[in-house]
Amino acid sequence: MLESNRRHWLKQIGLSVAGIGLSNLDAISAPTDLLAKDSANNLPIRLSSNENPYGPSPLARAAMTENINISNRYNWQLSTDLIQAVSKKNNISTNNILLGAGSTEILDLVTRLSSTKKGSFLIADPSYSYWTEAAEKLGLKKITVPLTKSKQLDLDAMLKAIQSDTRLIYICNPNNPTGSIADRIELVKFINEASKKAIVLIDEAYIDYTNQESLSAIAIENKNLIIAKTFSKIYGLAGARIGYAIANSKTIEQLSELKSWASGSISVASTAAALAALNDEKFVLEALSLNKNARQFTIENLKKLNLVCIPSNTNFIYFSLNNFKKDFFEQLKNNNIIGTKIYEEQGRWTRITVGTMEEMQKFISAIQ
């Protein structure tokens, strides 16, 4: 039955299954086996980049392996297949989708589109901001709006901060690094008003860790709303670099014109992996469950250390080091653990990625 299901999934997504039997798939190391090898080789525990420690899924890795042999060919057909699969998953037209090398490329394209006229852009602080340096170099002035005291996006304040020359408004939901999520009804109200004045970019990199419905359905009607999505997180394909934009068909056309080859920046192997990942629902559900358990364990133990944590809707945790008496980052370094940084000096707020349960047990042990 298992072999039959796997073959059926692979046929559905248009991948060649000749020679991929059950024994071949099982021969590919399971994620837990890969983690065990990392531990045996004394590699650092990476709790810095919000990666999924369990991925890629078995089906995704099988698809990459099989399609390496056709990497001498361009990905025209596979890209078309993936766009159709994404269209079906989100219940939208293929004309509303643009593929990119991770959602990072989508953010870059939206930034370029917004900067065709000089002006400003708006972002919460703190939020995911690695793309903002490029925006400033393109001539856009950065406007930051502090979070609320409870570390939520202050949508009212962001609406008031919009200026006459504001070209772009960025919302990461759930927000990175805090893990907080905006109320969907309030967010839709915000978008309806803000999009009258500027492009609104909603980054849904972590929405799959929540029960909140994506905003993709309303993006297809609103020419000033763009949704960025990624395979990097719950699907475990961060290194494969694959994501996509959902927007009005006219907006997708505008973004496509900023690329030399629309939807052509993704490798054959990565495209095949994304196609397979969409069909591996079992892997996604298991990853969600494991993340929830490890996250709960970590938060409970951080609280035992008298450290204040923000409720997390993601695969990372935001907490204050105000009550931590030791050198937190030195403790991590001494235990071969990679963390992040201080995001807010007031309160000394930092973030840690939720790894496997074993990794989080080592993390807690390292800072006790």
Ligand SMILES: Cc1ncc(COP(=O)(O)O)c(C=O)c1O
Contents of the next structure:
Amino acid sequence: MLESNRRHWLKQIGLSVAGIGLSNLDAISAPTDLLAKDSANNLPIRLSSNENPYGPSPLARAAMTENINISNRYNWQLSTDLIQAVSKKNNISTNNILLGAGSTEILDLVTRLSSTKKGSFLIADPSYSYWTEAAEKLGLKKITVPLTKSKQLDLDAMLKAIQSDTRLIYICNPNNPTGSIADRIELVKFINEASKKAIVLIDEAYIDYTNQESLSAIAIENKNLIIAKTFSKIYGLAGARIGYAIANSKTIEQLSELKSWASGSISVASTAAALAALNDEKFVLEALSLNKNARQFTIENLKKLNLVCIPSNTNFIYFSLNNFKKDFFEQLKNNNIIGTKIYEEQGRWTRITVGTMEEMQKFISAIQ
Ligand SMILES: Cc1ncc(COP(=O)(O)O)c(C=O)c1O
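Could you present the same protein in the form predicted in complex with the named molecule, rather than the form predicted on its own shown above?
What follows is the entire complex, opening with the chain shown before.
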């Protein structure tokens, strides 16, 4: 690439603003070297936490490295830049956004906001429930609503389960651990009803793996709707800890009041990484395509083993161990693979993260 073109390109992707020089960019190698390092060090194959095995993207890695040099300064400017970039990406205003250290921080803040009055919260079962222990500690009673037989969210049953004291209704869409996705029209109908009674929190951690439109546009109008988003999945930045909330500006204000420094919990290096990642469309498209291929390969082979899989809209697969005659977790352990224990139906189901094709080939060999 001609130097002038490269400068233009760097400007476009926002790295010139973040101070990335051309020489640094030359030094960046593809993320595949990270994968090679894992395998050379005989590290376990991690198929347990739905991380993106291809990230961080080269641009995000460059931005992180470069911004270590200004980590003596607080993150005023870059966090403002990131809020602006996120608002542009989602076509919303900057006062509809609150940054957090991963979407975990957003989930925690929404929980705190909901628990200012005692009452209950609603969650499907199984769903992503890491945050629920904290909600219970804060005095909210947990109400669970089973999924349908085909492992879909049962929105009708969830509506019926709302109590007069329900403060928070959590929907993970697509749902973790099942990978299933709710019909958007049904979900909007549900939100219209449910948000009259309580705060509805939609966790869109995996929406980027689907073609479904985010609910962000609806959230900015509805004071009782909050969307949680993350850079941990398709952007490959789980360890950098960056997420954000999208909501009505008044709701963002309420969430911000629960923090001493709103949008202040992300490091300079991580913020720079997120800014660069937002512009690395090539990486996102590649990660999506590689995930799709490895997922298809895995599902086909699980089916050949006579194991029932729930159709996946994500970077993980939920399947039944009913027809698996050996000890699944022992097989994984013997092959240095980490999977996920699920306790639904006495552990008859499990979830596996979709890693690289090579990792999934090893996974299938391990359980054959
Ligand atoms: C559905 C869901 N929400 C939230 C999170 C938390 O992600 P993070 O805090 O890294 O954004 C995860 C992590 O796996 C998840 O699966």
